[in-house]
Amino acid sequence: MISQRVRTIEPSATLTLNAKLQEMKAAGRDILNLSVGEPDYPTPEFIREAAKFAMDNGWTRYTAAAGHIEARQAICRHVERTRDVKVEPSQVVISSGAKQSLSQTLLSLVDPADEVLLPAPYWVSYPELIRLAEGVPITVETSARENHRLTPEMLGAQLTPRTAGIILNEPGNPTGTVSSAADIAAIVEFAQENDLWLISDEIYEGLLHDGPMHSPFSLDPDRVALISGLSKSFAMTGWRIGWTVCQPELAGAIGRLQSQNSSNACTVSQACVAPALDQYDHPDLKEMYSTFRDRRDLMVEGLSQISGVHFSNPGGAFYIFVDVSERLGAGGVADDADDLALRLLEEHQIAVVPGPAFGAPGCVRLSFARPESELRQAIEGIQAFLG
């Protein structure tokens, strides 16, 4: 009775691991949870106050399927300010989180058997969202030893007549990658030369540690669909607000799709889009970003002391992706990355996410969206396990 489309979808590996953690916590075990994919900060008070005001002032009814005009106008101002591209509200579709934005954008771009180039390591949902759209994910492997750098030559090696587009994610999950302006320009040029669309997932856009992010949307807004939202950079994961900004024809298609499969995103959450984006440099947010930068430095310093592991220094987000392949297999500390993650959890009460979920066997993802005291304990446990 279940459709083939749904039977082939794998459950989110991060959600599956979280369920295991909840079981252990229910049994009374304390876990150092480095698997989390959301800020440990509360939503800033100025945003919460905006939500309370909205509830008392009529933001409780349907909006246009693509989103309330005031919220879309705020996104336009934000895009012009941060990407130096002027866009109109008709180019913006607000959805219930960036995952829905990604899914609907792929459903609007991908025809059956279209191939989508997907740099690995990748966020766990990308391949399944491509398959749900009846496309074929084509992995383009990058390496921690090369700072997960993606080049046109690497993309070109996987190019076929069926290639339709590319997905980028910067700052990246799970690697924290932030590419140089030159590398982003080269990728956009590759897409132009081969007439490929490009989806740029920039949901971590505010969480930058070493300098600015370079958005491909700034270089070719007609070719690039920009995905972002409030979840990560504003500590609003549960508010479920994401958006797509793209050329008008694609935005119209996404809007029609959304009008049938979900209608508008939560109106109270939409009411917070303008207050959040118009105060993207609020002191509460700056404090959060600074703390994540300090935590990144702590993790890099601690993990650098372990022999036989490799990672690139995360330029953004709150993850560090560690290649432990030299410590696996015969004579190693574990059979594979899944076994390593399980042993860390059972023997040291440290939760990490094994790399196969991200298309990178032999690696594990560590989140530093936890207090410094917990990170120090986790580093000591990992050093003891791998040392």
Ligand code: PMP
The other form holds:
Amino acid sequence: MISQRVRTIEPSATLTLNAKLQEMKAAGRDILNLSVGEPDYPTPEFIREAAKFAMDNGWTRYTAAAGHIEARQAICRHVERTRDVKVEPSQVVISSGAKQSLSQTLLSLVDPADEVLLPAPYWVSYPELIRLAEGVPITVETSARENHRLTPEMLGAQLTPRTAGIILNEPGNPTGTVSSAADIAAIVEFAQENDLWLISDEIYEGLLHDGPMHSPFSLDPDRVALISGLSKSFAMTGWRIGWTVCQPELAGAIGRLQSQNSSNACTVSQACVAPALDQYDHPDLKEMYSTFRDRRDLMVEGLSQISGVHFSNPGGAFYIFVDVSERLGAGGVADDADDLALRLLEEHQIAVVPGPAFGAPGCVRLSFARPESELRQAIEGIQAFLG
Ligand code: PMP
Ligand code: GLU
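Please could you give me the other form, the form predicted together with the named molecule, since above is the form predicted on its own?
Now the full complex is given, and it begins with the chain already shown.
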């Protein structure tokens, strides 16, 4: 009964685990939840006020399917300010979250059997979204020991006549990777030489701990589809606003698809795009970003004291991806990463996401989007378990 297309799609591992933990919490269990993939902060007040004003002032109807013109203009201003590229509203499609932006961008670019290069560890939804577009995800392994560096040689080793494009995600989920300007330039050059498109998911763009990121969109805006949104950088996961910025023909295709698929993203949420992006340096946001940097430092220090685990220092986002493979198997603390995550939950009430869903079997993802006191307790528990 269920179509071939959907029959094999895995549910999102992160969302499934999060739902399960919320149920456990509702049933009275006290969990240190290091699995969450969203800021623990409420949406800043200045954005909530903008939404209230919008509701009372007519932002209650359909907008253009690709997004309200004022919201798209604000995204153009933001892209020019942060990526140094001038774009027009006709190059912007606003969707109901970056996940929908990614899905529709892939559906618009991928033909059946096209191969898409996907650096691993990758965010859980990429392989499924590529498959949904009838493409084939081809993973390109990176390692914590090399700070998850991705080079043209690594990409070249997986290149075939069917390769159509590459997915990049910086700052990265689950590794927090932020590449150097030279490494991004080399990847863009590789894409140009082999005539590949690039999808650059920059949803964590505001959460940078050690310095600026380098967007491939700045180097070749005709080849790169830039994906971002309000979810992470503005603590607005529930508002469902994401966008694709790309060359006009592709934006037109994505807009056509969205006009049949779902129409415009929530109008009240769209009303917050300009207030949020135009005040991206608001003190409330700066405070949130600096707290995330402090938490990153706390986690790195705590985990550095455990022997036999490896991770690269995350330059952005709010995750640390820890390679625990040396501690697994015979003589180790658990059989595999799933077993380790289960035992951490049952014995220490600490929730983490096992690595297999990110294409990295011997690893676990820890989120530090939790208050410092909880992170300290969690580190103690993890040190006791792995110590
Ligand atoms: N890309 C990455 C790398 C993510 O971690 C997430 C988190 N859900 C998304 C895209 C999707 O974001 P949104 O909530 O805006 O759909
Ligand atoms: N992106 C977040 C995470 O990785 C939220 C969950 C999801 O959308 O998969 O945990």
